[in-house]
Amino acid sequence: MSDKSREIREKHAKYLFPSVANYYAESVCLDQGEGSRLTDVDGKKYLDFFGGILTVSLGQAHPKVNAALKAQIDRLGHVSTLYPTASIVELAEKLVKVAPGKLEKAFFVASGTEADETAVALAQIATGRQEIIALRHGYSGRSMLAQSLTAHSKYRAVPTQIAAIKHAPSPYCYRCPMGLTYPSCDVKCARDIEELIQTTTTGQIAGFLAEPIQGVGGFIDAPEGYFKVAVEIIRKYGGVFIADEVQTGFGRTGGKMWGIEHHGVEPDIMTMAKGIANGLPLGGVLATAAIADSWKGGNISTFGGNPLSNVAALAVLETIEEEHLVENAAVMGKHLREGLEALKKRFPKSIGEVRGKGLMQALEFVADETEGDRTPAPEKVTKLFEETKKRGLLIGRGGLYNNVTRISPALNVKKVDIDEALRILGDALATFAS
């Protein structure tokens, strides 16, 4: 360790909350990067598998994106929405055209947190209703409102919370809280929903927020004919849905540019973040016209359109579509699961179960899934990424126990990336899984 990583740390500790957390029992103080490779400040190459969660969806400084920035900078920096700008508009304009269903108006904001906290609002106005239905194991950020839509008890930092949130059982099937087997429940976690609505609600909700795959929750995936009947049942109720997308958007699932087109359902509202802008600060709520107009009041974004952020985001969902990257999302995706189901053969004793979509891919690690013993073992976990941290591979963790791997490469990672991170895993895992 030198001076530098050292001094580092050491600020870090002093002058940060300790609530910042930082992964690894000797943290990695990353100095700069270039697609899917980073440098640390001690010159130890890495290879990112996690992307700043989920965020750097084109990898380090891209050249498209490094160079729209670099043209946008000397022009303008920084207005607020009070002033419409060609960026803020044919951004809008990009993402009605990609977005599914009947999405027709944008509004942006600096966060997934501020996008969630303004669909929230927006169901609430247009409805004229106040309760909402949100999943256990999701997350939604770090505002009080987010906070009350998170069902993760670490992540609700006050016992005070918004009342008007219920929480509706999640569609995880590893470990389903009814304790039956998909496909022969039926759906049940989905149609618990009416009940939950019945017996703790007033019966008039605004709507339902859900994230097609769970990102903090360790990337659970809904199956097949969830959302048909979880949204048809909100919907029953007069409700309106808004689809989740700061983890699931911009390809990251593979075969298709958002994560609820999977379903084969249309959101009234959807949110995004994260891999918008490969990094830079943005996020934004896309609406149906009649809902994105039931909101009469006042309405301002300090940083939300931020010019830079805009043209990052433009010069992302550019590339998005001139390399097909939504296309080698789900190529390499499957390349990636199939080296996944491998290990999970190699040692199925310590992986319980693979999950996700695209290049959005998760392991979960329990006692002695060989034994039926799914307890939950997030000391493997921690023992993994020490062991890839020494091999030089970055991945990310989650789910509620702590006990899940997170594994997502940017979008137009390549196959020898893959396989040189399949490597590294196998290698890691076999100093002391089984």
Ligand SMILES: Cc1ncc(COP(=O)(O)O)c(C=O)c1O
Second form
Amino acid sequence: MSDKSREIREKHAKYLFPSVANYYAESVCLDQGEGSRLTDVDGKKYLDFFGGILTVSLGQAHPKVNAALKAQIDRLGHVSTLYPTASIVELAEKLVKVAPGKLEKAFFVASGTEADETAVALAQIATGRQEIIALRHGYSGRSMLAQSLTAHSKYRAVPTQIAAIKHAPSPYCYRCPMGLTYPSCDVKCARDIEELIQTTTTGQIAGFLAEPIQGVGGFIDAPEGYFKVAVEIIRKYGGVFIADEVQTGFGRTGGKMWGIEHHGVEPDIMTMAKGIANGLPLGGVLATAAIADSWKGGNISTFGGNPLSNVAALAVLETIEEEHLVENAAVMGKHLREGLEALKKRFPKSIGEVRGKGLMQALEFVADETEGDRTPAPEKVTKLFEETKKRGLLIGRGGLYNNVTRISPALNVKKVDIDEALRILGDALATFAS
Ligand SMILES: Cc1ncc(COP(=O)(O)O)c(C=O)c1O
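Could you please show the structure of the form predicted together with the named molecule, as a counterpart to the form predicted alone just displayed?
Time for the whole complex; same chain goes first.
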């Protein structure tokens, strides 16, 4: 450890809220990056397979994103939403073009939390109703409303503030909340939403907010048929469907631009952030024209759709298109998935499940899958973190029980990088897992 990294860790402990937890027993103080290669302040190199929580879609210091930023910062840095800019209208137009269904209007904010806040308020305004259905194991962010939507006690600093939010069971097949097995379950977890509405709401719901793959929840991937049934029930009771694409958007799930497109269901409102601008702060809400038009009051976002974030997002969208990165995420995602399945075969006790789509893949760690003991094993993830760090690989963590690794390289990841990551994961697991 150098003086520099020691100083950073000491100042972090002294000046930041203690709730700002860092990964690893001794945190990694990152200093530089190019593509998927990062270097810490001590000069140690890492292969980045988490992308700042699925955010650096194109890798660090991407030439096209950086060129757009450099040109913009010397031209116009900030105006607020009170003045239209070429970049905000161009970004809105591009997003509407690639959005599913009839999402025709955009509103920009600075984070995923604000995007979800806006979407829920919009659903309430559009329907004239208050009650919202969210999902257990879901994550929506840090604000009071977002904490109330979130269904992880760990991320709730205060008790639920918004009583009009009801949580349906998560489509978490590996730990089915109904004790059933897919597909013979006939997606009972989705069908249960009807009874949830009938028993815990006035029956007059505003909408349903759900992530196509529950990210913080540990990449819980809803099975085929889930969203069709769930959204049909929501619409039967007059609610709108909000797809939270904060983690699953921008090609992350491979083969489709948006996670919800794998399910053949069109959202009425969609939220996005993270991967939209390669790390610049930006969130967005898309809605149908009728829903967007229902917001009659004023609506300012000081930082939302600022020119710097906009040009970064435009560069991300152009690169996704020009370099066929939605397709790359499918092809590379398949290669990654096959490698992870091979690791599950090699370590059958510890790895309970491999799941996800495209470049959003998870390993769930348990006590002993071969004996049917699915007791969450967060201590194995802690060991895997330390062993992969030693070998120069950064991965993410999640799940209600903190026993899931989240693996999400940049959309332009290459096969050699995936092979290197798989080799490191295998070597790291071999030190403690069976
Ligand atoms: C699905 C989802 N929605 C919303 C958020 C909140 O986004 P932010 O941290 O940008 O406020 C997150 C953050 O992890 C998320 O994963």
